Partner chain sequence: MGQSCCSSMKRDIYLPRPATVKKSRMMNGTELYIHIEMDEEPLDFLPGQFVEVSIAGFGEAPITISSSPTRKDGFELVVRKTGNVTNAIHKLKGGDKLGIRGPLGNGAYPVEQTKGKDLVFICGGIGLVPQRSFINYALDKRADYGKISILLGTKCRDQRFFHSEIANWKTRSDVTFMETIDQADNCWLDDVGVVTTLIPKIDYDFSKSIFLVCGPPVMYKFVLLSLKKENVPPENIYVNLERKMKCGVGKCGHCQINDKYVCIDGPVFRYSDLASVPEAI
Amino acid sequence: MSIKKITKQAFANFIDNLIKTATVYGVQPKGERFDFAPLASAKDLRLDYDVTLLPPKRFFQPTTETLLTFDGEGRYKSNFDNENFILLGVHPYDMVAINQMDKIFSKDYYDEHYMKRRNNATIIACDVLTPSENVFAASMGMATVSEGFDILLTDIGDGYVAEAGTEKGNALLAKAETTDANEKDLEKRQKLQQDNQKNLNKHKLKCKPSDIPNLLERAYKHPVWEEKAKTCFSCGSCNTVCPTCYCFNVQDSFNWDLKSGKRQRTWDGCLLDGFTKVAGEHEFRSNRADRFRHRFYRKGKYVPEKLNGQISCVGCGRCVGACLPDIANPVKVFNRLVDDLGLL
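Structure please, single chain, the form predicted on its own?
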């Protein structure tokens, strides 16, 4: 794949031309924060942002989506989103999260709804310029990314180094006015990425990410779960803002004729009371401490068992900022376990 350099004016022209022919969602200010929204002009794009309010997973797994519609005669029709779109400004840690979700939704049961959106998307990622106040992606080894994106942008001051990661990205980049990136350009990119591998670390983990599954193996009855859960509101904010939380609920709703209707799925979360409620009103994690513990075991043990050891926390820090009682920080919990239990 190609590695090019594009000046900032040429990049703005490139984006404005894309907007004329495609749906582009780019990072833009939202009050004092940032979020992805439909992009109307390149001048509205902010690639120097710290972190978005919600992760880009919502473009592949919407908060609410209709899976199918049905009528009173036993007929149903699957509903698919066929929009082709460009997602512009995805940070490396969020790209890693999307890569994980791709594996989750294509593994075992291939989720056609998720994968349809994913295959329709073109992702233009960008290296971080402004660390957020709670980022710890460097501790998780996810401050940079090498795959999944169609194009990766790195701001080197007088322009961007643009790396095409796929044939789709290569074809898109060919529409821009670029030059070949020279050795000095690549050195600037390497320095920024090396700095990010150290500096995107506002909360430092006392162990390697690969140590976490074994640490949790010995921590099931540790008092930290009860201690932290005492102030947990079970609000699910940490689940909602997490780029690797993918749990959902599925419900059928009927129209006024009580025959036809639709089946929808919505985001759900393991911290919410009732998440594990099943037939007969049985609930196997009714205790708040059990739900709190499950969140960390899912991140650090259960998903890694599915994904060959990949920890399902990318260090974006959104959960830290979203949690009112300040108990959601994975680094604080894992460091407490390291202090109390040690490493094997």
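With the form predicted on its own in hand, show me what the form predicted in complex with its partner chain looks like.
All you get below is the one chain by itself.
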């Protein structure tokens, strides 16, 4: 695959041309924060952002999506999104999260609704320029990314190094006015990436990510779950903002003819009250502390078992900022366990 250099002006032209051919969702300011939104012009793009409010997962698993429609006779029809789009400015940790979700949604049972959007997407990732106040991707080994993207951009000051990760990316890059990246450009890129592997670390994990499953193996009855969950609101914010949370609810609703309607899927969260409630009001994980613990086990043990051991927290730090009582920070919890239980 090609590695090119593209000047900032050429990049702006490239993006402005892309906008003419497809919907481009690029990172832009939203109030004092950042967010992916339809891009009207390259000049609105902010690739120096720290972190987006919601992770880009919503482009593949929308907050609400219609899975099926049914007609007045109860006949079902699948509903798919077929629009091609470009996602511009995905940070490495979010790219890793998307790679994880791809596995989850394509493994065992192939989720065409997710995968269709995924396959319709072109992802232009970019290395982090401004670390956010809670990022700890470096601790998780996810400060940089080597696969999944179609193009990866690295800002080297006088332009970008653009690496194609797929044929699609290659073809797209061919449309831009580029030069071959030279030794010096690549050195600059390497320097930035190496720095990021140190700098994206506002909360330092006291162990290797690969130690986490074993740590959790021994921590099921640890008092930290009860202690922290005492001030948990069960607000699910830690779930909602997380790029690797994917639990969902499914609901039917009727149209006004009271016969036809749709089946929709919406985001859900394992921290929420009622998540495990069945008919007759019995709730299996009714205890806050149990739900609180479940989330950490999913991130550090259960989901990794489905991902060849890769930890399912990418260190974006969103949950750290989203949790009002400040109990959701994975690093704080894991470090506490390291302190109390030691590493084997």
